[in-house]
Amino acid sequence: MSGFDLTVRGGTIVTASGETAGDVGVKDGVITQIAEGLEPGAEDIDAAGKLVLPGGIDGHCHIEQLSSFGLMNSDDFFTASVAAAHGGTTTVVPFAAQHRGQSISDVVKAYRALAEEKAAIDYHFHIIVTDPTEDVLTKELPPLLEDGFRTLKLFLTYDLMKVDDYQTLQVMEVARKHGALIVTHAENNEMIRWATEKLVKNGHTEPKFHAVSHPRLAEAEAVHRAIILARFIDVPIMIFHVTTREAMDEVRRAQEAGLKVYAETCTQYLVLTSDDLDRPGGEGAKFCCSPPLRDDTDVEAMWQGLADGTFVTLSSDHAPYAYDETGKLNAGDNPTFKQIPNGLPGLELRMPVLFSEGVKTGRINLPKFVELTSTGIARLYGLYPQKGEIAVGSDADIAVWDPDAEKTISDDMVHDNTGYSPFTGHTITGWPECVISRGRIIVRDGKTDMAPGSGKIAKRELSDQAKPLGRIEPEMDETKNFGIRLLD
């Protein structure tokens, strides 16, 4: 017997930079070892004709919180971990969300009790910033930023949520000077409050005229214009769940410029559409989100986004809402689509979908594939290579998966709390069937062996995404360069 706690061997080991055959070695929590032909652990796993495979980290999903009108979504930190990690997925980077008037510290502290109570598998935290006051800026982000919260998200929508561009620019000098990153969703608000308006006041309210009220050139407009004071600041921005071929052009532009501009899609948006908001009897309401579900073309805009580079990560924006009095149907049986609440539950198929629907399509490959559910993930948010990678020294978060495995998906088949999928009826090939949280077996065959607050906050260090360029523009002199020589 060998001296591992766990291995997983004779499959194929893929991550972001290829493929290769090989086992695993596992001690204490840590790969320790990989090559071919090790002797079996204290637990071993057959992993032959299957591929093993960097677990899952969702960098963008919302758990256990409160939205701005008092609504609390559907799950809890341990009911998400469950559904994650039956997806694959063994690391999420949900938010801690400041509401008007709030401390963030006291935000932050209570994000992290209910992880730490709940969580199964492992987690950080983006920080959301609504209230950027004086001591939110210069007292109570500054320490929390070097704290390894490292990503500040900003609303530029949603009445109760938006910072002005003022706003904007205060919360950007206080992520460049600390080596942060800011993450944004990107609509105009004034086009959405006008567009919504006008449909209100004429009658229009069904579910499908949620799409109608979301222009698609309000997103356009605002991804040019936050990366425009990005760019003015000198800061990184990632700009969170792209849904049309014209605002992933002006990201593809900022990128082609040079500039640390990263984008992300959603599994929703490359296989759903708004037709889907026009389903009989009020289901429409379970396909509301925000950015809304956009048409044919842009499914091919967003996969083409995937395979090009464009979008470096895809997330589920898990925001799960019930389909009853509590959630969706919070305002009653029959709301107007101002009433319905944003968000759809996605944290357990994110994987699934994108393997089913681009690899084995042939619009993605593998190494691609783990890039972007995970490595790209790890990167980005600073929790590379301790998660994201098959590495000696990498946490021993692994996926096994069977690549053929077929399964229909149903509402009564997925774990989250919400009591329907929108990818419910929708077939998928190829799924996770071992699931390993460092070094522990918590999802096989199906089964779980998981237990509320075994997860971890995983360690966050300042990646070279989040660097500022640190440049002058080529086109402006010294004297004209505001945005760089202010700051420094």
Second form
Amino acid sequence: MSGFDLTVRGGTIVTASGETAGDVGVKDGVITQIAEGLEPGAEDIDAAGKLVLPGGIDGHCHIEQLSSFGLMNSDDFFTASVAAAHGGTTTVVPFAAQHRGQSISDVVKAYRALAEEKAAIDYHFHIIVTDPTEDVLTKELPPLLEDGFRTLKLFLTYDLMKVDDYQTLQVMEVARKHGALIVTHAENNEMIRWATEKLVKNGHTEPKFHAVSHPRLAEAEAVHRAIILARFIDVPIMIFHVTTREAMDEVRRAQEAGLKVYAETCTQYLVLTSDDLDRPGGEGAKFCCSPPLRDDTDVEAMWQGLADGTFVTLSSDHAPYAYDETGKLNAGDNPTFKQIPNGLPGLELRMPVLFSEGVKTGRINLPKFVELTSTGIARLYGLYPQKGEIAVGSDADIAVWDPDAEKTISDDMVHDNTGYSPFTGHTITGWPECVISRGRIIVRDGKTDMAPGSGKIAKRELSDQAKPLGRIEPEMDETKNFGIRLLD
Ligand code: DUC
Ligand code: ZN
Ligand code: ZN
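Same protein, the form predicted together with dihydropyrimidine-2,4(1H,3H)-dione this time rather than the form predicted alone?
What follows is the whole complex; the chain from before opens it.
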């Protein structure tokens, strides 16, 4: 008897740095040995012909989140955990979303309670700041940031969520002091507002006009501005859901200049386009998300950004709303694009779609797949090496992946609570056969063994990319062009 609780033997271990043959031994939820020829543990998984990957980390997903219009996502922490696990994801980073007037500490407490009760995989949170009052900035955020909440999300659009440039600078200053990372939804609110008003006035209200109402330049402008503001305060920034060539160019330019600018794109921007918003019978509503789906040239650009390192991760931006009166059709059967809640479900299919369309087609290699789905985001969000790695000492979060399994997506085969999938009809090659969370087998051959509340909040350290930095004031020396100077 080996003394392991669990072994995964005979597979190809893939990490962000390469592939090796080997067996993985697990004790008390942690990987304790990696070697060839391990004796079987109490539970033994035969991984011959399979890939042994770090469990996926979805660094951007909305779970049980109340929208500013009072609409609830269709998934709670349990249904979201089940869906994520079926697709190989074992850690999620959703949001604790402040709405204006709310105490951030109360908001975080409430979201933590929901996750503690229902999550069945591990998790942490980004904090959405919509109302950075003096109390929030000086009293509420500092203890939360010290307690491991290391990412603050700012919306630059949505009337009820957005912060202005001044508020952005204020929140960035707090992030700088405590070593937190700013993450942002960057679109120019006024350009969207102007375009929306014109379209609606002219009777252009079908779902396909959602894409027109979010001009590509609105994204490029806001990404540019967010980067400039972060550069001014000298803080790292993560740009969420990049969708256009122009926005990606802004990110690239900043990265080439040595700025600490990180970015992601999302599954839907790799395989869907704005043509999907024009599906007959109002079904385009199922494809309304923001930023919107773009065109084929953007799709190709997003693939390049994943391959060349512009993007540190691929996230789902899972924001599920059922196609009924509780969600997409809450304003009736024939809503204007303005009335359709934004968001697509995608937690489950993020890794399979990237594997099928990325690895199988040769657009990315296996280590890149692991980096984009797990390791890269663990590093950026301070979860590494507890999460995002197959190494001795890391949590035994593992996806045993069958690279040749093939399934065609249908609305009823996905496990979230949305009732449809935007990827229905797509044939996907490469699926997890067995998924392990801290040493527990939670999915095997399509069946789950998951209990609400078994997920835990993960530990988050300061990440290499976001360390506490000194106090600053505007630069007094006119000959310098940077604009701020350190006070200590
Ligand atoms: N965009 C979406 O499509 N869904 C959730 C929130 C967002 O910004
Ligand atoms: Zn967003
Ligand atoms: Zn989002």
